[in-house]
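Here we start with a single chain on its own, the form predicted alone, put down as structure tokens.
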Amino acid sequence: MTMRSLIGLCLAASAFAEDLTFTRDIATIVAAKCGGCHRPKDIAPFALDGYEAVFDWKDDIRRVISEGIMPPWKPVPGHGDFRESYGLTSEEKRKIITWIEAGAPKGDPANLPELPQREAGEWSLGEPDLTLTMAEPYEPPRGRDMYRCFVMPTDFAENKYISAVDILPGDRRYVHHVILYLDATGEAEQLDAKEPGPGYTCFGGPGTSISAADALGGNALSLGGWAPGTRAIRLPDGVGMQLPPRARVVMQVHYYARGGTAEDVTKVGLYFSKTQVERRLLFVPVVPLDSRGRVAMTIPAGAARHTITTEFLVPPLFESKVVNVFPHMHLLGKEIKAEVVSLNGSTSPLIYIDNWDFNWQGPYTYNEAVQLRPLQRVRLSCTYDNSSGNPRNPSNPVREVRWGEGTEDEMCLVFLGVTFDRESLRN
């Protein structure tokens, strides 16, 4: 008997000894790690909502798990401890593959445990408390990038606090990303009135006077955003995003209608906090800056591995906690890492993605918020492949790439969702 035959017999004996079944061993893994996307009317192309569905797709499931394609959980283990991770552990991968190779037996229905119930319909967290939408459809111009802002008023007479935001792109083929800004002044409506058609052009931000400095000062600036792969997740109890009285939600949509165009109606779902909010969540961007404080970066043409590193100095009196982190690059991105550098030079991880995929982005919420102390630094490193060997490179021939808002430009960016330790909203 050859060594290969012996190994094969041992594996077969191991699978037989385990006697893995769907009802007892596999259903809970599929529900927890696949069911968030693989449900009716969601981002996945098919549902995995029972034994029959999983059995029908078993060969594809074995392949994509073996190749590390699915589930598309991007953070590297050990670089941040995140809530609601849908990454498979080595043991879970082994169980699924072993079960499939053993013929994918169903098992005794009586062994099926109670599985988590996911909301039906297009909203992954169930029907929102408030749905905002564009006043009318918008058709982006074909063949170029377009940033368009749509003003969506609210009529609450007092502050509201938001636990989660979900964004449903009307046409995922052309919606590159979405950022939600807040305007309590009415400036956005004035900008909208000056330009014909739905919304107004808004490269570089919403065009209103509120800035990132306002966020550092504790004023509401944004409700977050959406990029391909983003999944809605509720904030921890006691934390909420503030919606000021009668604020306008300004939805900036980046369209990239390169191969065609169609009408788009993108919707926003807001979920209000159901518990007492003690601290507001604010977003702090970390980006590369030049000597004049302007956002700037350059990736040389042909560089197969080019890394850009920048640091954000935590201001004095900025005792805060990082609740979630949202890294962002474009098509040339390969790796992105954020870490906290202490005063003694030691580092602690915030997040590390070593296989960047533009189609799978989103905020990652920590199980335990990460403490930030004054004069610490947040170091951000972004690595790119701007060579002709990168199949995702949109430029042919390759060219030097700089910071920019177009799809064929690049970004090195991480949003930190933070709360201030000294703030207390408790009545």
Ligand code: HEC
Given for the second form:
Amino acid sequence: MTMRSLIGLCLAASAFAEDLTFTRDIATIVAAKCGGCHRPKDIAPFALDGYEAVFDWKDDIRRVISEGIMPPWKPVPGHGDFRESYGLTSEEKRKIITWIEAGAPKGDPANLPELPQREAGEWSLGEPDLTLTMAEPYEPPRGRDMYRCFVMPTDFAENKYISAVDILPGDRRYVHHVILYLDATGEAEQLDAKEPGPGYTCFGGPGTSISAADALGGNALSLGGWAPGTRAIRLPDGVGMQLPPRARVVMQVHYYARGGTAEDVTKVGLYFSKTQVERRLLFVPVVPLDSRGRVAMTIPAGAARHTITTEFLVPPLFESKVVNVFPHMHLLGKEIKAEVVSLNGSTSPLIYIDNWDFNWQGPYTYNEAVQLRPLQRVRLSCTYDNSSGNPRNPSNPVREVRWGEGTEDEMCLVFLGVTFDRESLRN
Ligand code: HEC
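The form predicted alone done, now the form predicted together with heme C:
To see the whole picture, the full complex is given below, headed by that same chain.
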């Protein structure tokens, strides 16, 4: 008997001894770690919503789990402790694979625990409290990047607080990202009126007078965004994104339609906070800056491994907590890492992704918010492969790549969703 078959026998024996069944051991894992996407009308191409479905897909499931393709949870364990992680622990992985290799038995139906009920539907958190959408469909131009802003008015007389935002791109083939800005002044409507067709062109930002400095000044500017793979997730109780009275939500959509195009209607679902909100969530971007404080970076043509590092110095009076992080790069990105560096040089991790995939991006929300103190630094490093050996390199021949909005440009960016310790909205 060879060593391998001996090991095989032992594995089979332990599976037998363990006697894993779907109802008792597997159903809960699949519901928690796969069911969020693998449900009717959601982004996965088939549902994994019961024994029969899982049994039918078992060979593919074994393959994608072994290869780490599914579930598409990106953060490396040990670098940030995140809520609603759909990453498999090594024990869960082992259980599913052992169970499939033992023939994927169903087990006693009486052992099936109560599973979270998910409504079938396009909104993963159920019907939103308020759905916003562009006034009319928009057909993006073909073969080039288009950033288009659509103004969506709201008419609340008082501040509203939002606990979750879900964004449904009308056509996932063309919609590259969506960012929601807020405009309380009406500027965006004027910009819209000046340009024919739905919305207006808006590279960079919404074209209104808001700036990143406003975010540091504590103004509510954004309701977050969507990129391929983003899943809606509720903020912790007590934290909300502020929607000022009668604010316009300005939805910036980045279209990139390579082949043909079609009309797009992208929708935004807002979920209001159900508990008293004490602190607002504000987004602080960490980006590489040049000596004059402008956003800049350069990746040499052909470099197979090029790292850009930048630091954000936490300003005085900025005692704050990082509630979530949203890392972002484009197609050349390989690794992205953010950490907090203290005055004595010690570091604590915010997030680390070591196999970046443009198709799986989103905010990651901490189980426990991470404290930031003045004079600490948030260090961000991004690593790129700009060689011709990178199958994802959109440029052929390879070229020097700089910071930019275009799909063929790059970014090294993390949005920190923070609350300020001094703020208290409770009267
Ligand atoms: C965040 C959403 C999401 C989660 C969570 C998720 N999937 Fe998927 N899955 C997808 C999408 C989307 C696809 C379609 C392929 C693609 O676009 O990458 C897919 C495809 C698959 C495929 C077919 C892949 C192939 O190569 O044929 C299998 C099998 C699969 N998923 C199994 C699982 C299992 C098992 C889990 C849980 C352990 C899981 N998925 C969790 C979104 C998800």
